[in-house]
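Take a look at this single chain, the form predicted alone, given in structure tokens.
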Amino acid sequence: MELATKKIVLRYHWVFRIREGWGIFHQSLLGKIGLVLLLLFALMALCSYIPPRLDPMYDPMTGVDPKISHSTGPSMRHWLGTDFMGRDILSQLLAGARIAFMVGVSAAFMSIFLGTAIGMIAGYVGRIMDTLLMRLADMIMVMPTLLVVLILSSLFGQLNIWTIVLIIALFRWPGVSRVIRSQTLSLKQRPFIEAARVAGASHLRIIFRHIMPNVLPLSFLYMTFRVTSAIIIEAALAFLGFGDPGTVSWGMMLQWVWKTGHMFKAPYWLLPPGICISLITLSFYMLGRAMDEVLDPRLRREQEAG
């Protein structure tokens, strides 16, 4: 009976924390603006499947308007105009939103998963493992991700989009791992961890049952910032000509603008992908700042005092 009561209390404790966190988030103007922008881009990504189904002419990669063979401005048939081949820019912009979400969220999730796992192991297991993992993190951290990907691209040719995602994830976990390690070292000394150890809990149970739930909110906070860096890295690679030629991303659109000599001739082609890259990274940054207020009571007190 007592055990069942404790489980109910624990369950409603998490419900209370979620409701309290949502209330704090709802009061943040940055958080609400970021959420609205993010929902707008999510809607764009979902709508990217509609134009090609209406008419093959609106396929972002292979669709070409038979009446147009060059870049034209906005019209009723093409709301944002067409590129140098007569392809619809709006369809490419919608497809770019889908690629941005795929690259950003996938790379961020993998890097946060690696960073959280390695950080908890380094902080909990012991000094030798801690030293080995943190020295590995230091070596990877000093390597410039964009430069390494450029070198790999020059050696092996243009990389697949999922290869780019994997490389970004492998080079972006060290910073997260150091933060999670510090948090784990602090949690390991708490009384409830000592009580669990005395009660006979295994190391795996302590890590997954007691430590991981306390570090996951911090991991999700860092994930919002990792999404922005992943999107920017992919856009930079595509703009420099090292992106996946089989996908239409915003960086690839900018590369086509520059390569065909329309950089200063077609603002209707240049501005939309650039603005979208800026706004989607800004939306994730705003969400991260709002989540920081939710997770850090000291930051809330400072803002209220200010």
The other form holds:
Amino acid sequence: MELATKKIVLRYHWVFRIREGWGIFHQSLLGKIGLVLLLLFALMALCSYIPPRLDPMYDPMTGVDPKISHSTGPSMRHWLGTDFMGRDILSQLLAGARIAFMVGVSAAFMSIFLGTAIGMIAGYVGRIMDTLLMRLADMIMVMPTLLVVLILSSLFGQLNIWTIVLIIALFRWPGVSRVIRSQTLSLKQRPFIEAARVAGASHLRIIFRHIMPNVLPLSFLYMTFRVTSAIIIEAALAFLGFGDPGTVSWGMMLQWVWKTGHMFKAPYWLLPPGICISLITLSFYMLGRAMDEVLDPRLRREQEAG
Amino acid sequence: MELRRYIIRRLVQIAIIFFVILTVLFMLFRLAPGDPVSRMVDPDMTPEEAQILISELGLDQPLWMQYLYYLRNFFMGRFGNSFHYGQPVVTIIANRLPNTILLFTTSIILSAFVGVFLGKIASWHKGGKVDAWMTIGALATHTVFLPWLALIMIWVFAYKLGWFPITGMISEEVWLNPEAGIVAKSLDVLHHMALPLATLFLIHFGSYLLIMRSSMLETLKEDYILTARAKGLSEKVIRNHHAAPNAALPVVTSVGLSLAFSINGGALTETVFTWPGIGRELVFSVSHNDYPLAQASFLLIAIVVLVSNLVVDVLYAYLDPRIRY
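Having seen the form predicted alone, could you now give me the structure of the form predicted together with the partner chain?
In what comes next, the whole complex appears, and the chain from above leads the way.
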């Protein structure tokens, strides 16, 4: 009985927090625009499974229209036209949405996982561990990720998409870990951590049960910003010709336009991928700023005062 | 005096970080699949030439000796010859560095100043139409995909309108003309620089604008602003002379924090506009398997990043008298 009430209270607590957060989020115009745009992109990613099923010539990578062997403008058969070898641009664009989400979300998830873990360890353990980890973070933070991946791909040959995601994650954690570390440092001084320690909780239990729930919202805030940077890095890499040759990403499409010399001739091909990359980063960015307001009461008050 | 000690401490830190980068790069070159010798020795060399280079780089020695050779060669500026150009890598790098620094520093300084100025205006009109449009504009330009923006700029301003050259840094007819003076030559470079500069500017100024705007709004709540108002100073004086200089400090910090981002952007811009800088050289050498050039360009970019970080930190300490290290 007692346990049951406790559970209800806990659930109410979470529901309440989410509803309160949604209320604030709802007032933010930027957040709403961002969310709507992201839902549209998600729809695009889902739709990417349709064209290849209609006809094999709509396959984004291998499907070539048998009647077309050069780039053509929009038509009924190909709504956005075709690329230099007769592949359908619309289905490439849809497939690109899928890749962008996949790259962005998985790289962001890995990097905030790493950043949160390292930040909590540095903040909680302190001393030499803290110094070492934070110096490492400083060092990685100043490295331009794109150029690091370039050097790695020159040494290790063509990288596949998951290796690229992994490298991006390995280089994008320091920002998160700094924030989580300072949050952990201030949490460590709070009485409830002291109480847990006196009650005999192990270090691991304190970290997972008491510190982690308090830093996770911050980590998730950083996740949206990491998504944008991962998408941009992958796109730039593909644009320069170092992407995974087996995937059709928006950066890859731009690389094809650029390298085949169609940029002055085929605006129907040059415009869509660039607009998509820019809009998806913009919408994740707007979402991040709106979530910032939800999680940071200081910003909220400023908004209310204005 | 304090500042000098701080600078010395930071220099030592930079030296350590750079040493670590140097070591990691050495290990990566040995860990990578394939033969390390073939990575440093030009396939077009005669066996005798190759032998000389191998012994100069110490590639026939045990691994730890190779590492010592590598360090020594680095400090003596011996990076071998570029496979593609056939010239010593140092010559090429020394040739490209000024071009990168010119484009990079001009774009950062320009976008920081304009960002601060516009951010100030946006905060004056907080909540109004000007503010809303500026915020939206800043967000939109800041998140545009840079290489695509560069292509669009070329398409519109160089190809359609023909106002600017499509690529490159100089036109040969100006530079080979013995009668062209320094003014004509500089104007020629400026003409070529306009589009890459505009691209980098558009990408960067937005984030500075947003930071300046919110920092300005924070600063206007401070007590010393109230004091200034109580003294009867005009709003304009308060904003321009009391609030703005303090509010601009976070912009300096953010210039430092976004340096890595700017360097990535610089390399992309140089590549699309074929601006003969270090970033383009790195991209080019990586796609042509020109390992000696790739290695040296990467190390040089690492130095540029570290030194610019130091410059930004020192500038911050100099601008904010409250900070004493």
